[in-house]
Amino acid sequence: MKLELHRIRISKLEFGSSTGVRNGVLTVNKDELEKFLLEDERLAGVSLDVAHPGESVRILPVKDAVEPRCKLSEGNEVFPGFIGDVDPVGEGKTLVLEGMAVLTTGRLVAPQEGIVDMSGPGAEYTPFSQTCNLVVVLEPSEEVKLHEAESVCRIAGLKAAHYLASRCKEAVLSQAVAADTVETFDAPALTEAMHAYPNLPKVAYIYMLQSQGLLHDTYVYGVDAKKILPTLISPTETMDGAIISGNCVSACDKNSTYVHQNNPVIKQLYARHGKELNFVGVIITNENVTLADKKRSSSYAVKLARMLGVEACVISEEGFGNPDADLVMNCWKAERAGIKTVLVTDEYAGRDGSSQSLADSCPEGNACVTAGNANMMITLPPMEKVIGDAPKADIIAGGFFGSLREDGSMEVEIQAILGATNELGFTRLGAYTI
């Protein structure tokens, strides 16, 4: 499977009479897109706004972030099971509007937040302070239940993202607008991949998806991930939106749809493929509630890794607490099967950093990458503009009674900030040795 990503760099968003791109400026027909989204009768209201890096703007609570994409070549459309059909994706040519994101917001369920500050100290913790953001403020109808409201808003975000890319498609196909870059990713047949680079270690990626239910869901080709057994997926399928976020877990370490589309673990494995390692495949697995399900999925994921004959694997988590048990079980089962592991997670070590970082551990987990301590406190100053639904109570997720101040500032743990400690490494935090 070979996929070409034709990237157009977006440096500015503005509203206008038609939707299209020119010289890095994406113009959006606001009325047309709002009417298009309101075709879903489960929505009572839709409003659009824009936010650019460096502006005194706070967006909250952000539900999801989506990168606009659509197919340039024939075949199934992106976001299979939602926008496209359920047939495979991950091949051909895909148009990417790079440097921007669609952010959906609206108070769907308390107490989860998802703060994006476009400037100030909070901007240092979210990657979405660096994108030009089209903010879609959604108001589900009163009769819509909470779980259905999540679905309504999830689909609205996907529709908006696909709308933006597809309105630019003809200009690209007619060569009126040229892609700034074209990036090619190849995922050969397993028989070929297994025997490539015989002198390099074979490495797989075990990709854990949030699937605990009760608004803790992820979708693969439209299927709730808690209903699947671990399976193989082409890394190029993820780039076409085969994995969609549908969860309302803590904002700091949730994998938004944008992050699934741009998974940095996959990107780095590709970058090292044929040089330091032989990247042979991606195994997706779920995070479960019952012990039997945890045992089943971890054993099955490791079995697939053994069938691939890999010598090492990267394992990434989504969420914290209960999923730590899934992470650790994947780890020790792989290690005891002779497969070296590297874990990617974040920490909830208490505000002073002295508490146990993970809810579970094992001696085999001796190679771990941390995305930071989500309990670290930060004071967010007031912003000139707030987009979305500003907190009306005296407490928000990641905060405490008294977090919200009369001047509009707030004191919170960084877990309230979207992507602050993302467990795929899609974050602005980093570390170095001296």
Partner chain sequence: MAYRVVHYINQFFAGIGGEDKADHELEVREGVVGPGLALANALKGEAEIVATIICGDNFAAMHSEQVCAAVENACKQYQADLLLAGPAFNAGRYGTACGMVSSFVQKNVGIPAVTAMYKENPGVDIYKKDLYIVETGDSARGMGTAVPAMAKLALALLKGEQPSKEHGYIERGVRVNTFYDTCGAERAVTMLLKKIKGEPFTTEYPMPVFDRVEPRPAVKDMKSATIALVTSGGIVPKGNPDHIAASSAQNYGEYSLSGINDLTADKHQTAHGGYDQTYANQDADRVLPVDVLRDLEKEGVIGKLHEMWYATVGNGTSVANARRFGQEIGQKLKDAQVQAVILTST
Contents of the next structure:
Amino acid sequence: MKLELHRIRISKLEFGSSTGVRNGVLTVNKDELEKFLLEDERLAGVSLDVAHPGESVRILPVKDAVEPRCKLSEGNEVFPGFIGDVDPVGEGKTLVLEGMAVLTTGRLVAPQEGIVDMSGPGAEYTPFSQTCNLVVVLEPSEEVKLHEAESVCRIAGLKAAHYLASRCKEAVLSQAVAADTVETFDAPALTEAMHAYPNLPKVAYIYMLQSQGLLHDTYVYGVDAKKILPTLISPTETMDGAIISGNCVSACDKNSTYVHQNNPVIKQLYARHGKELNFVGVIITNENVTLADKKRSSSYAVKLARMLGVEACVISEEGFGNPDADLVMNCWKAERAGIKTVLVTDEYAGRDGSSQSLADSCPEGNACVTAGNANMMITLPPMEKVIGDAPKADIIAGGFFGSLREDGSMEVEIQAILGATNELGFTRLGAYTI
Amino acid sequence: MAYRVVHYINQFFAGIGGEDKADHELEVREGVVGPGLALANALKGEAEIVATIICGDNFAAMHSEQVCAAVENACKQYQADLLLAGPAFNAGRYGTACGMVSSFVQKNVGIPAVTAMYKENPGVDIYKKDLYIVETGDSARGMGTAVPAMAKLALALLKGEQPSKEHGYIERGVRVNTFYDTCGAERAVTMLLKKIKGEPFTTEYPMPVFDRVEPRPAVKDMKSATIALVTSGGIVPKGNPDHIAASSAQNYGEYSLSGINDLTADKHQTAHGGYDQTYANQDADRVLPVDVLRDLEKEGVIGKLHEMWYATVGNGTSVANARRFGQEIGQKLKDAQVQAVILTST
Amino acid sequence: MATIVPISLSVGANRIIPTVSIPHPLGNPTLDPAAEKQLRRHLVEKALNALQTDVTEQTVFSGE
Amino acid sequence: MMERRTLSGVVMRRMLLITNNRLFFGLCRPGLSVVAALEGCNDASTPLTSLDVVRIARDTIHRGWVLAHHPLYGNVRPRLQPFRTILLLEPERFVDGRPEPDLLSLHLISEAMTVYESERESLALVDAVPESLARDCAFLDAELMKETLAQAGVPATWSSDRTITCCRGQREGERL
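How about the form predicted in complex with the partner chain, since we already have the form predicted on its own?
First the chain shown before, then all remaining chains and molecules of the complex.
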């Protein structure tokens, strides 16, 4: 399987009469996109807005972030199971509108979280302060129940992202617009992969997906991850949106769809592939709530690693508490099977940094990278413009979300900031002991 | 313009007297007193000690609110930019008082504080989470190294610098966020390659690991052996006199068994927060078998039940604390010529 | 003397006597006092026996 | 996991649902006892805290009962989620007549206690939470337990709106 990513660098978003890209500027036909999304009658209202890095804008509560992509070549479309049919993806050519993201927002459930500040101290803690953002404010209709409301908003984000990319497809195919970069990723059949680079260590990636239930779910080819047995997936399939996020909790360490499309661990393993290691495969597994599922999935995932005959694995987690047990099980089962591991996680060490960071541990977990303490407090200054649904006073008052000061500034844990302590190691944040 | 520093010392280092003067009431004097002189020199004019607070160790222990309030007022009155306290070396009450006033001032006056003491001073575990404690020797002979280290750390804090390991403070066990040069994923793959090649690497989050000890040889003559009882099940005299915490214990207790043949509900209890306390509070022998060992002592099966028992609470106790409790208790039992120990846990 | 043997093993104890239950390791409130004390004595004697046994590695004294 | 093999064949394994979430108080199934973690036992009784629910579960696990699921389900945030629900299964292993604690359950419940105790002062309290938050939190708590209850043979009959329809009936609550 070979995949080419044709990336067009987007530096500015504008509303205009037709949707298309020229010289890095993406113009969006607001009415057309709003009407397109409103075709789903479960949505009572849709409004669009834009936000650029550096502006005094706060977006809240953000449910998901999606990078606009569509296929340039034949075969199944991106986001299989939602936009595309359920046939395999991960091959051929894919168009990527790079440097921008679609952010969905709208009030689903009371706990308000998922802040993106485009400037100020909060901007440092979210990758989405560096992208031009098309914000889709969604209002599910009243009688739609929570389950349906969640899936309506999730699918609306994917539709908007796919719409934007596919409106640029003709221009690229007709060479009216050239991709700024083209990058090729090869994922050969296992027989070939195993013999390539005989003197380099064979490495796999165990990719844990949040799967605990409503608002804590992930979908693979449209299948709810809590229903899968661990399985192999090609790294190129993840680039075509095979994995999408239905997880809204916690904002800091949930993997948005954007991060699944641009998995940093896969990026790093590819970067060293053929030079320092032989990247032979990705194993996806879940983080179910029952202990029977945890034992089954961790043993199954490690068995797949043994079947691949890998020497070492990176294991990344999603979430805190319940998933710590899966992370630890995956770790010690792999190490006892002779497979060396490095764990990527985040910490909940309390606001004073002195509580126990993880809710589980094992002596085999001697190699750990963490994306920082999610309980660290930060003061966010007031922003001139807020897009989405500003938190209700009673929610703020209860200190459940953070504390609002008279001058309009907010004191919150970075846990409420989108992607702040992403456990795939997407950002440079980390922690150390003083 | 030099920073303004207030210095807290006890009656001994102020030259007023030793234990006999431990009730010396708190007083504030302009300028430097005792070790303050060496500290002032070490601050090389970048900061000056504008006032010294002198307080007897007993007085500080008995009147903590009053002392803290007085220290707070002194810092405000002299517009202090930082509080220096000690060095206290291995003096327990002095170290605890230094920690108390330092963390109070940091919280209530909003200025940094630096103190210094020996790593086994009880003040360390109570206050290391709140403030920087320079590690010193266990006696005043260590003054020569303690003073420059305190001054260096104080100047770093005054200039808003983030202290590093070189400043020689005792690890506080507090996790602090930072932006590394590379993203977490890159750091992970780099670490994995080192682990594969067997090269050294530093984990970013150390998981607790327990070391192994050599088994001791068997007791040869049980009939004349002194056996001691130690427990992590939290059995303490009624009222928990040493206030051993129900979880994440910071200390252990040492209690006498003389005249006690049986633990009873009115005199003994459990302080342990990790299990249903009903049964241990009804009869603490269910955790610490004093009644049976007294019988065995009377019947001559064992030589003697050691007159002291040791107890802490093993519930989320940090590995570092547990190791320190074990070393200290072990040393005391060795000094008391105890041949063997029965360790009970819940 | 501890109820959960694997934890004692993982922290490196060398002579381990399995006991009754976490809230009452050396007792059993459902027994009458005399029987409970006899149970406790039995466990303590096993501990004294373990102390008089040379061991080269971590050993669980679980036999009757 | 749900059936206990005995000489006389398969027996439904008794289960205990410890919860301070009112949505579960009415749930009743043969073999399932709902322990409503309440202070007092009349309608005016106030629900205990989420920490109390974990503590009751811990003491029960010390007596050999086994966790059906991880006690920190739902990306736990004691500060934001006042409700906690824990399903335990009847002891399975016995050593000379006494139930032997299940090691994994013991490990997970003590880790859970550490997390809850570290946030003891800032626990979200059921009655102190604004109504809008309480309703959604109760519903989410029930939703996240759905999979566990289904695997335990207790189909949760709550519709996807915010209330649980369950059969009225005598609650075999075991007072702990």
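Take the two forms, superpose them, and find the largest set of C-alpha atoms that agree within 1.5 Å; that set is the rigid core. Everything numeric in this text was worked out from a predicted model, so none of it was measured. Numbering follows the first chain given and starts at 1.
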Worksheet item: Is residue 45 one of the residues whose C-alpha moves 2 Å or more between these two forms after the core fit?
Response: no
Fill in: residue 54 C-alpha moves between these two forms by 2 Å or more, core aligned
no
Worksheet item: By the 2 angstroms cut-off, has the C-alpha of residue 382 moved between these two forms once the rigid core is superposed?
Response: no
